[in-house]
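Next comes just one chain, in structure tokens: the form predicted on its own.
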Amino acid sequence: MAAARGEFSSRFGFLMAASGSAVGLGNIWGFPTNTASNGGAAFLFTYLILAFALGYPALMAELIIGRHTRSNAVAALNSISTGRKSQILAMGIGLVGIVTVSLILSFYAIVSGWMMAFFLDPLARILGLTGFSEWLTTDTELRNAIFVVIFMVFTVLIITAGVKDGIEKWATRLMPSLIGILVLLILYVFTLEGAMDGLRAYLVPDFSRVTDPQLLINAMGQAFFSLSLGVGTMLVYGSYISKDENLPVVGALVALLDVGIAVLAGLLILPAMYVALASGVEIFDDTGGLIAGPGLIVSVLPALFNNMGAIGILVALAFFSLMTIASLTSSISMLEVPVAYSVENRGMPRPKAAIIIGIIITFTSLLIVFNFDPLFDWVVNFTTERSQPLLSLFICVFAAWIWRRNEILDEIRHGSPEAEHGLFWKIWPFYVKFICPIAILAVYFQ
């Protein structure tokens, strides 16, 4: 069964795919501006604690369940259920996760389409296509709709190829490129006037904000969203991991990669924003906060690149290629969740499942494009702030309260024969059973 489903051929392949899922647009614009808007290093400090105190245990729950069951989220939770009620709950949690991740991809495809349009803009200017360049950078429903379709076509094509020849192949190419471009851009931005002011805004803490409930909510949401938790992504990826891998080590490496790249993104975005300020670009909104999210990417940074002259075209090309790569590595992991369910539970051929689900998500994206103001923010908030943390809570409940403890240990022993004597097994079962659910609920209901 494992061979028929596909399997990552190496630890490196899994790490690139899993970190690619975790590292997306939320890391590159959300994390840095969240940090600057919530007390600088105070937010960074809180995020790091929550990422490892709540995110890592929840991530391990998904990876362990996934590898043990070799199934999609619905079948996996059902197979570790011990009674009729838990089976019904498993079906509900699995299906809500599929709907949630599909909705996330539907708004993600819109923003990713913007990244592709802005990636093509420098090329259009190099070729002297002024009219096309203006069309690419003007926010219109037609442009947004066209690039949603283009982006989803790329995503579907990769998923159609399967685990090894699709997800792993492209992740191992795209992720090293992303990290390389990110480091080069950081080194360049640090040479510009204003960069050190941005670095201070990013790294100097305001610890009076640590107890702010909104900071805790933002930090938890960032941790769960950036680690792709709760919606079945990591559970499905875990089902493709070889039995020879040491799961606690692999999970820790994924968390470290995600956090490390988020911190790196902060070293790029915040200094770049203050470089823009030094060159006359407004970086604060009407309330005095830093412009964040789409406004940062499609207004502040392009204005900075335009002020750089000829070198700005090359910097814009590098930056938006970075954003496009980050978009794609995340989108393929999202689409894999409903595709895996359709292939395994409904018996659909993978290419057919990828195309049909891709079309449904594309139409959902287009519905949001043509009704942007009432729908976009609602979908973002519902999925990332409401649904994801609660879904992750229930997966922790399944791993700690429903699944048999000896089966969990047997699964971890694959790749780690002495697991029961290690620090992970001494802490994780109690932690994921009591601490994680209580902490998630406490922060959630703030």
Ligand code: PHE
Contents of the next structure:
Amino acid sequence: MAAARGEFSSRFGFLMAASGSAVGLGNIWGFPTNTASNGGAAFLFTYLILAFALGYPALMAELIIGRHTRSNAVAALNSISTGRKSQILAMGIGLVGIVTVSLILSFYAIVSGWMMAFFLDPLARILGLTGFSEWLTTDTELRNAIFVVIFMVFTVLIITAGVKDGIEKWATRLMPSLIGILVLLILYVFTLEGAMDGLRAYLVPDFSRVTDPQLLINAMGQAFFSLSLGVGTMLVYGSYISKDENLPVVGALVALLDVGIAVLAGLLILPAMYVALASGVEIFDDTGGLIAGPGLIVSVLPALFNNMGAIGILVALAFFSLMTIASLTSSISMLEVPVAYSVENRGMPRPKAAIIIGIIITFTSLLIVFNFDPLFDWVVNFTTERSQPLLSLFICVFAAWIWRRNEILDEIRHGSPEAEHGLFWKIWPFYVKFICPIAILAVYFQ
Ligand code: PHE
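Mind giving me the form predicted in complex with this ligand, seeing as the form predicted on its own was just shown?
Now the full complex is given, and it begins with the chain already shown.
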């Protein structure tokens, strides 16, 4: 039944793939705008605490289960189950995870499609194709549908090629470029008038907001979405890590990269918004808050790039290539979840699984494109605010309450023989057993 399993060929390969999954629109768009609309550094501060205190332990639960079982989420949770009830729970969590991640991909592909269209726009303008440029930047169902299909074709092609020749190869090419482009853009935007006001809006804390329940909910949702938790992505990537790797260390590096790039993205987006303000672009909405929704990326920033003259074309090209890269390395990690399940549990050949599931998700995306108002926000909120944190909670419950403790330790000992005496083993088991579930539930029911 099972085909030979893939494995990442090096630590660097895993780090690029896993941080590629984690770093996406959630970091470059979600994090900076959440920060701006939730009291600046007060949000940043809460987010950092939640990411390391809740996100990292939950991430580790997925990586450890994945590497131990060497299988997709459904089979993995099933094989660490200890009885009939936990097997049923395992099946439920695994399958709901697959549906959730497929729905996430179906809205993600739409937004990623916008990013691709805006990436092509500067090229069209360089070539003097004014009509085409106009079409690319006008929000129409046709444009959105076409770019959903194009984006999904890229995602499917990479996944078809497998773990090493698809996911790892592309992540190791794309992630370093992403970081390079991000840093260059920050340096450039910092030279422009207004950037320092943006920096202030980003970094000056409004601590009266720290106790605001909405801030906590947003920060937790942001942390779980950004670390790709709950839906089996990190579990499946963990299943491709070599047994020689020190898991607590690589997990920490992934969390650091994810948080680090989110913080860097804030240094780009908020200063850029205030530069736009200084050049006459409206950046506040009717309620006086910063424009944070789609308007930010598809109207505020493009308006800024237009005001920059010739160099604006290059900046737009760099910015939207950054967004496209971030989307693609995340979308492949989403598609890998149902594909790994179909290959391992249903015996399908990988290319066939990738194509069939890719088509189903593309159709779901198109359904949302053509029924945008009633569906889009609902799918986003349901998957990221409801489903993801709860699934993550159940994975923690599995790791801490159902799985045998000595097996967990044995797994960590591969690649970290002294683990039993280390800090990680002193803190983590208690954390996933009590703190994570209670904290997730508390925030969930706020
Ligand atoms: N972490 C990705 C982002 O920040 C989104 C994602 C969610 C990826 C769930 C995989 C699984 O954009």
